[in-house]
Amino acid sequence: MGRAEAEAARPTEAERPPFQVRGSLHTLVTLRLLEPDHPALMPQLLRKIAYAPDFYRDAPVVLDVGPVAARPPIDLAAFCARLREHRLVPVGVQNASPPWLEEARRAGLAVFGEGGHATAPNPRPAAVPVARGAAHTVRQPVRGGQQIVATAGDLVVTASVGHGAEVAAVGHVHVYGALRGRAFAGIEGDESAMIFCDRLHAELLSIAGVYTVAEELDPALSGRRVVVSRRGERLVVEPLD
């Protein structure tokens, strides 16, 4: 094809689509509602936010209503307005029954699939090991703003992960350097996944939806070689050196 033909084959400005739709991975905060009408809910939530204000500021929030799905729904529009007053941004609900779904739609919220918990009153299913593919290896530093995701197995980073960077994997996350950004293991729900790093300076650690932020980590572990695992509804960070 000659140059003139190639130029003619290119889409014109009018033919070029004005948008692209792409899947992506973003950090979402899940607020699991146990007693949404409890007067202590908002004060306790604000104390939690105070531990890591930079992380929670303008953070997208998914409301997990599984524990209360069998009850009549609360006024989600009013509840979301209260969250926005404190710079939390509710974007959707998960584990919702039909009445809660209808209330969510009235409040302009998206509907997410089931999260790490079963919709009440069904019992939580037993964890099933995830079949993993080959590990994805990254040999260069992961710099701020970059996001690396291993969608089939473990992620191995043989360099450092910078502030503002994100590394994530279906399986384990290994960082053979400093981990200064955010690490997500077990992103498809494998609670047995773990995070390993040579020098811990992480902004956030997450395994199968349970997370902890830098302000909640033991200062004695800063800069040390550690392994992070999930035990129930909490993360355990242990030194390896």
Contents of the next structure:
Amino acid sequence: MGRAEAEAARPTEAERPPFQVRGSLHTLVTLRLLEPDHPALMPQLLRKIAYAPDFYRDAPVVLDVGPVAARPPIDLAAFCARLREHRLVPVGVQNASPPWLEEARRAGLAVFGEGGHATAPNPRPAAVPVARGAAHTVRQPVRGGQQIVATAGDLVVTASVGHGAEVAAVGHVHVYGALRGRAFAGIEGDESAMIFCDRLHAELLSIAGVYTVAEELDPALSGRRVVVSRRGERLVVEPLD
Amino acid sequence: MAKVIVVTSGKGGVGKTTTAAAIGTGLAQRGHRTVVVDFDVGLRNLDLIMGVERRVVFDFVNVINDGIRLNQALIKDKRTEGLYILPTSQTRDKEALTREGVERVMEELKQEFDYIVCDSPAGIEKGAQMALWYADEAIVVTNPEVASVRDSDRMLGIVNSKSRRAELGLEPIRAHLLLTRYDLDRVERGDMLRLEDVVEILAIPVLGVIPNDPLVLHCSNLGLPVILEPKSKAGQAYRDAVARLLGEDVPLRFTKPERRGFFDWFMRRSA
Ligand SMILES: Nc1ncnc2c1ncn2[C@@H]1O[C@H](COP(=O)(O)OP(=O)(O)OP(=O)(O)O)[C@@H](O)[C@H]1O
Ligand SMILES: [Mg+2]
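What does the same protein look like in the form predicted in complex with its partner chain, given that the last one was the form predicted on its own?
Full assembly next; the chain just shown is listed first.
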């Protein structure tokens, strides 16, 4: 996750300035480029978008080029155009070496803080981090149309999740109430992440990209307290009581 | 301290305007100076249901945009003491309302009234958001059917996040459930959701259950808020709801089948 900051400016002349500059912090999606030329990059990215479409839709994206900083840069303008076609909004680069910086400027991208590891290229994909602990707790019902994402660790909801609502976490998703909307655990690829809920009425369950929809769920499990986990390429829903 | 109450719903046609007229009238009947404001710009139903449509000269939009004074637009109700109506425009669209304009009018109304009841347009878009922007409390009007309940759930998310209170970090809007057009026969048959089901899903306190009542349509055709019709069960249920809004503890009515005596049975058979 990246952050953006701006300095506050002070108006000097007019009493009511036409604009204000405010510093603010935002959560950004970081796309870490490991093999930018790999033919499977776009298809795999699209699959990822497909299982949490609302999470990625129009999301501002920072390209972390650290792993490939020592290689010659790719055509970033063209790459960004393809991301935009899929409703991602590239806004900047991170961990760029001077040639990549040059390329980023040409593509109209901002440059973000170096984030500590603008080091040697990493030829192999990094292992998926396992992040646990209640990073994010929600005590109100999550209503239809709302979306809650724990961008690190687990998500704990101590109320119900309504139809048409989405809850997502890098780690586990816990719902101490009815789960009527969609739940996504392990959104960064942690296949050992799980979904827990007190009353199962979910529209969709997803763990690290493997998902199942309401129609495929065993009706006998409807309304039960369950844990959902991933075994290989399928999800297993088990009653807890 | 004046209170701003928005009557809202996600789905259209669930009974918001009927409710705004009834609750507004009921609050005035109980001695509180009340104004009912029509936020449904472009449709203008409220003045019709309250029977003042032939007295509209200026409206809410004129007050916001055209320098018309509030006193020139407010219509005094002839039947109920202390009740006023601020009608809306039929010729403008929802873009005519701005947050600054709404805030200015609301602040001015708060000087004169105890309760400001806002009739909202349906939907979750700008018009509905404008109506709830300044609210202290929300009456979420819901029918006992799945689509309406889901839309109310969505609306509650917006009530919690897109109000002035939410943006200023003040205490959130207090939301109440008003279940309307409750038809016991259809609930018993399983064609409609039960009160308990709706409460389970929406998880907010119940302000009232208004039975489905043909007199509602009859009254609105006459321009009479249904709460003024003593024979109407819906009117009685609205009176209970007003009492609860004022903090009184009134048991729910019309939520369980009445025990039918032989006489009822006889009347039904021979009807
Ligand atoms: N309790 C009730 N019993 C029977 N009919 C009712 C009841 N409440 C409302 N109605 C009828 O439902 C219809 C819609 O009511 P109303 O205009 O109050 O809804 P609304 O939510 O304001 O609609 P809109 O979203 O179009 O503004 C009207 O015909 C009205 O007479
Ligand atoms: Mg209406």
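Keep in mind the model is a prediction, meaning the values are calculated, not measured. Positions refer to the first chain, counted from 1. Throughout, rigid core stands for the largest set of C-alpha atoms superposing within 1.5 Å between the two forms.
**Student:** Can we say the CA of L76 moves by at least 2 Å between these two forms when the core is superposed?
**Tutor:** It does shift by 2 Å or more.
**Student:** Is M194 among the residues whose Cα moves by 2 Å or more between these two forms after superposition of the rigid core?
**Tutor:** Stays below the 2 Å threshold, so no.
**Student:** Taking the rigid core as the superposition reference, indicate whether the CA of A159 shifts 2 angstroms or more between these two forms.
**Tutor:** For A159, whose C-alpha is compared between these two forms after core superposition, the shift is less than 2 Å.
**Student:** Taking the rigid core as the frame of reference, how far in Å is the Cα of V62 displaced between these two forms?
**Tutor:** Once the two forms are fitted on their core, the shift reads 20.3 Å.
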